[in-house]
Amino acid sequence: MSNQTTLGKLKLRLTPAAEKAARSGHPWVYGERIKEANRDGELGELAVIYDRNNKFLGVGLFDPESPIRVRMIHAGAPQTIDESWWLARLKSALARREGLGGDQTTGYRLISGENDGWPGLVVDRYDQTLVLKLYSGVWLPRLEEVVNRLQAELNPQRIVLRLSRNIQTVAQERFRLSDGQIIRGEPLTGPVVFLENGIRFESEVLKGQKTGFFLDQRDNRQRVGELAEGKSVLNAFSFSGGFSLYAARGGAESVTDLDISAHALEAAKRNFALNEHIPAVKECQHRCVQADAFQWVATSKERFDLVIVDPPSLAKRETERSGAISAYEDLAASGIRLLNRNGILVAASCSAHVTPQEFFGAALKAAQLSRRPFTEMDRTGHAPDHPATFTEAMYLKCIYLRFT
């Protein structure tokens, strides 16, 4: 019999600063900010937090092994956390995505972790396949009930489980769960094909990065397509060619995919083949270059009309922030150097530890140092299905600059 059953609910009190943060809606409580606990907690159990006046403050999911000890699911007046509560929360997240899908778009995010009230849990849709990714072990004891809710509400062909590296050991040893496991529905042997604004893409849902594709850049890909007509395009850090296909459909004369991964470039070739029924894609010259993108853009003598620089995260921890800002400036400078007259630079960052102001500042500094006249066309952030409701969640930013 568990401690939960024998000793009653887990009760916590926090430091004043953590209490204030939880009351304001911040979703994380760190272990060192727990001032008092009535007992040891178990993985995934509900932890009830009281303030200094012994009044209910909120409730979260407890993880005894993580620095983020509690992931808040509710703050404010007491509520009963039962099946109907969870179902209402799921329906609320799904309702926020109404209008995103349809005949032309069958790939998008359904649940975006803390930002939808499901801390450490993400659900992406790829056609009739759902990918459930867990970034926190708090969901492992609750996995079956989560899967049952998704199955009842969405009735997918299958649900694939993806696990962040930090929880794979406990998932295997305690719950016999593994990354890439199909936990509900039909078997799958290869990528899933889905639609995004009428373009067909593969998603490597079993083993690919994140949940198999980078759905968060959909709006920026659409914008690149609108800018690409008649242009020569370089897609640096191209992954599986998302920006490139939009550019090709938008009438680009040529597109160069640049990535260090041969696997990613092969995926880009397959994605182009999936869309050969689109005349503009078939007519576009598509080239793949396997190289270190940092080095290639810094040394190439080629020139382009549109350069996209969208590297992987350059600051995965706070200690890497200053180096990342410098790297973003260098990448922007290299991209600008490759631009023809009237060329456009599209520079993006997915580093949460680098603020929008720091990233945009680095890109603008590079533009100013180039001594080329330029105009800022736009700045963008998170797509509607990837909301950011607290500071640490604000990772995605992109800037568009035109150089004469």
Second form
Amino acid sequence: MSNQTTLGKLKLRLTPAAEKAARSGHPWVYGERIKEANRDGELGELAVIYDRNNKFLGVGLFDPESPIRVRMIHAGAPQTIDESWWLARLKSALARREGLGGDQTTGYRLISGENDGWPGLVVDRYDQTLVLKLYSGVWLPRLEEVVNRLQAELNPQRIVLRLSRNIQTVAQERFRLSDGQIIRGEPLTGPVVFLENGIRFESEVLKGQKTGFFLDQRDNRQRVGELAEGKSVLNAFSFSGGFSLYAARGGAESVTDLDISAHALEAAKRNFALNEHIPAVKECQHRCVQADAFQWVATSKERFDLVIVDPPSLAKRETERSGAISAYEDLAASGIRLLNRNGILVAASCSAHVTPQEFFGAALKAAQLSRRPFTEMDRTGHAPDHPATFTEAMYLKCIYLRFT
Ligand code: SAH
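Please supply the coordinates for the form predicted together with ligand SAH, as a counterpart to the form predicted on its own shown previously.
Next comes the full complex, this chain leading.
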């Protein structure tokens, strides 16, 4: 960055396929698809892409270390990428969430990476705390300006920096930045409490998975709350009891949280305690089971009226795809086996490498093989604050099946 002016603009030309993808708005350019560069690029600098006719195609942020060599921020007519451009981009991400917050929901995603035009950068709000999570090193040299912009627009109490594992070394060695650092505002030692549709939750912002909570399942949790009255509920892969609290508030008789992590289950207990002022939550029987959920659901003799199965990503890479599809089928089959008559299965997948079609197909296959009559109630995808604008970003899917 420092000597960018002396070096002059970084100019790139791409293979025809990459040109086409970039022109249509795809945000990633892989290193092997760069045909020509006028010089070496530096981490985070602007790379200007020209097409084969030497016409401006777009602009991206360069990363010499990553297989995704350029993260596009703009394609189309030439534009000056200056402070007011970035500010307008921030404002349009915030405008997209207008109406989402309010006094009953103080936790939601403000910037969703590529899908909002900020490739590899996520900002989640938990009450007065912002969590800025970087999945790409391109933002490291620009961090100060990003933080200043967030501070000026949103005036949070603090901003927590979270770094994906792949960039922690470069962040530490070159920028003296570490995962879980408070980069602006007041210190913090533990989780932050926020509201989601009127329910209090903790988010473990300093070191929890993602940014501390799975905000992406908010709408499915709400739906589960509406289905739960009078029911016995199993929440498999419960994490901190997100689905369970909604079920309890919705009038579930009992809720079982099942997770392999004692830490997650402790958080679930604290989340129930945080909501004891809600009579239905106080009255609901809450139980925690620490076990391998794959095994537990396959062998348990218990029965439930509503079973939620929301495992972690089962395909982190393409080679794990077919194994993941059959694991989803097995999990759905186990969930169905645990259902009482008129029971409902809510099965979710967050694996980007498994398509909606493949996942829904696996769940429906399990349903057919169960030989129990069933109806499909619903299929859902991304919540409005987690938009998905290109295929690789479409990770979340969920299906609701009712069995007689
Ligand atoms: N449904 C949750 C998010 C689930 S995240 C929500 O709405 O907040 C996935 C959870 O699966 C994590 O809490 C993780 O601890 C748990 N997990 C991972 N492997 C597991 C296993 N083999 N058995 C049980 N739980 C597991």
